[in-house]
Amino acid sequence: MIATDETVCDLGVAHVRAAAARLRGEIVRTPTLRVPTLDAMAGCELWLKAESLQLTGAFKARGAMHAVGRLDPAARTRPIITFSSGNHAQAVAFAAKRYGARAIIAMPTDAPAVKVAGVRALGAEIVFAGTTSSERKAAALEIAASTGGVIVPPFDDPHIIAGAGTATWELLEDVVANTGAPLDAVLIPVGGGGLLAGACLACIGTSTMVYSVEPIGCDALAQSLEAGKRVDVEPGPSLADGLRPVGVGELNFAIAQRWVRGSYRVNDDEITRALVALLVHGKLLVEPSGAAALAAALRGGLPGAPRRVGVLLSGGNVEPSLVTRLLQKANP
């Protein structure tokens, strides 16, 4: 999708609200959790949305959910195809299942294994493709050339932006409704920024400034905002797999421009230490990519010292013997 200045006027939290209607009673309601040794460590209150207790276990469930069911119902008695490193496949496979649709994804060849076991399980079929998110992109388009399959995209859509928005726009209203007053500010981990455009929408109209988290090396949002124009990245290594996009998409970072007050990078060390200490603390596990906004949160030095801090823990499909090693590293 092009992304021009009208496209991005046209989506605002209205959007986001409807979404949020259409999507009611068809994923959870994940809970926003408060850990007070954690807030301790940031300095602040942390306000933590688990997304890692959505269906399929990360917030992708919203995006898919709700692009597939806005699909005209002709469109899914074709394949309903997508490209992702694990939690957008899982999500669409989920979404096809509902709706009585075959889905074929287009995955990575060094994907975690509980993510494919994962895809695999709700019976999409696996396409592996490469190592970057630009190769299993174009391996979805040649299976969509070849089927006649429509492709849901991982980010750079409006009805998975839409949907994905709704997370923080839950989060939102939790905190009003516990405290009477607006998170200050939202921490939203980026990989291809259709998590953060969302974020960005839900909070148009409140007080609440949204920052960006990006794993070192795989930074191509805030390279982008630093360029003033979208800057493709060779990802480097990081533990965070689903944060690792060759560059983030065109309406996703049209709207982050437009809204993102600044944005974070985060190393290994850091995600190890917040990943250890949520579960340590806060009794709950989220994989490397899900922890890298408390990454952030746990750094601190936020601009203009904020109280209140929302933090999305975006998933939580982690390979146990991975969780073993970083508990072995760790010290939380």
Given for the second form:
Number of protein chains: 2
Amino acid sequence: MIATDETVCDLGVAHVRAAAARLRGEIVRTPTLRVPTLDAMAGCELWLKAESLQLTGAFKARGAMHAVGRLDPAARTRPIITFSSGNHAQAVAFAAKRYGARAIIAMPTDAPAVKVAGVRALGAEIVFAGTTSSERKAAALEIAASTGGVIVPPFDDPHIIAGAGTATWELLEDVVANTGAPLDAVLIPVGGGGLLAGACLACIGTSTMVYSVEPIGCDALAQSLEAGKRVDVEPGPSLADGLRPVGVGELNFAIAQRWVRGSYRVNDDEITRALVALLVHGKLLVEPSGAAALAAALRGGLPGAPRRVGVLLSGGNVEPSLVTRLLQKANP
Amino acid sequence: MIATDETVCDLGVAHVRAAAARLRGEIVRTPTLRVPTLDAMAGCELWLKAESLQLTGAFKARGAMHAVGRLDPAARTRPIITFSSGNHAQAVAFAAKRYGARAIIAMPTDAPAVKVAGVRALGAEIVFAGTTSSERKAAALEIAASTGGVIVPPFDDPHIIAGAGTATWELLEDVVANTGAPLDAVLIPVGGGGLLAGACLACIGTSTMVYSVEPIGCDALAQSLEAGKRVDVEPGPSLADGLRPVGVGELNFAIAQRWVRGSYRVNDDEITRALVALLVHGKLLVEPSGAAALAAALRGGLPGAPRRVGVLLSGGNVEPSLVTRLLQKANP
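Alright, leaving the form predicted on its own aside, put up the form predicted in complex with another copy of the chain.
Expanding to the full complex; the earlier chain stays at the top.
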């Protein structure tokens, strides 16, 4: 029997359960999908959680809706501010619009045009600031100071983590409903660690092992787990633009350190193969960051040869021209 | 109040309901999805039924599983034979495999390689026969005569129609569950008319209007409805390879004649635009045939300006190289 009352920094499975209840009707319960060809490639059952089909095209809508929804209504009369490479920006813009608030977003100068357009279409104001997560965070802090606005951070926040955890929570529910048994393992892509920390909380009290997946050269979490303390990296180039922060969040790391069972690093070729295989065989378009966990699953060799493996497809906001290039490169 | 006991040739809504019960656990209950950007393009709420995510990548798995499942077990010791441009072929191969039967499929010589590979991967034997539905039907009849096998026809069959109708049945259920109100209209792509006839049956007793969609130049149903009798056509070229039979089925036409409220014809440019918009904004890959109903929805102007419109995305089996070409052409 595994305890369900464990917490880190007072955060536990109850927070994810409560977030799921609050978010009902506000976000999409995305489908959990099976693709036999991908199962054959991976050598196990893959249970794919398609957050690419979430509002705003990524799981980030969960955390943002949860965090903005829990703000005091008075706080929502001031600007809601964030910093993001793209998907969290769209999510906060969406949540602010839902609650009738003004949104100001610090985005990198090299953000994919599709993500910039998505933020603008939702009526948010954009401030471009450098190319790293620290540069855009500094810009957001300045905006907050000058406007008296509220920052909704992209990952290092209990409400963001609990909201993000609802994706894994639903996945676990779907697998039990379909098979009567729990997932043996779940693979989570890691940028700042919001989805990962949420997954860890969602899995408390279950026998599901949580594994993290990062692009090679953007492996702040894996390095931090190895060092036993938070380590920042200078993110290398990667197709996965959503997984390139300089480091994981403090709260995120504390949770990951307690529950993550192993870390994987995937390269651009593996991400490309996963993205294209999912498109061709699964009929789902994900962004490179959204294909990272599948890339690790397709490599196989998870410890203990798990039978049922959950895979978080975190988002689908990708430039059409990049899809064309990857399809031509993979030539499936 | 609309009667629910209406039938054509003894087929009514009860047959779809019964098929849905039989198919539970055998096929995927595919998600019903919303895409705000597509709603804005169409000027109404689009409720997208993603049969591209069905087993074998198309709604055809429903009819085939239903029809093969209802065969006498003794009949399944003989070959199960069909004729199809692709998706029904894969579906029958899949159903035969599920029931441990041998499958022999007559396919056109110009069938997309992805569909041929799909049939082969499921262990079925393929006989290539001409390029028209009449040529491959003749080949299937010959095979049946020489082997004593059973033909599972692609559309003109009560079990196929009732099975196909379960897609629309689920869509109607999902919309009522989400909104408390029924769909105002549903758009159904038409090849031989299996999905359409099933949709008509599923909608009996509701206020949902059924509209058919065919490629320009492959409009056997629209011509038949106008003539008041079945009319065959010489199918013109169309991206929508699944919607090019020479004519709709007899039973299919009888049902369509009673319940279809209007017919739409879409061209390749409209299909391309719909396919690419769904990929970019909805993150779903469909084949050209699967994008036809969405193409009609995006044109707008449905009679009575319906608020909630169902769209059957019938399948997703498309050559990756075609996806690349269409993405480059549409340059979204």
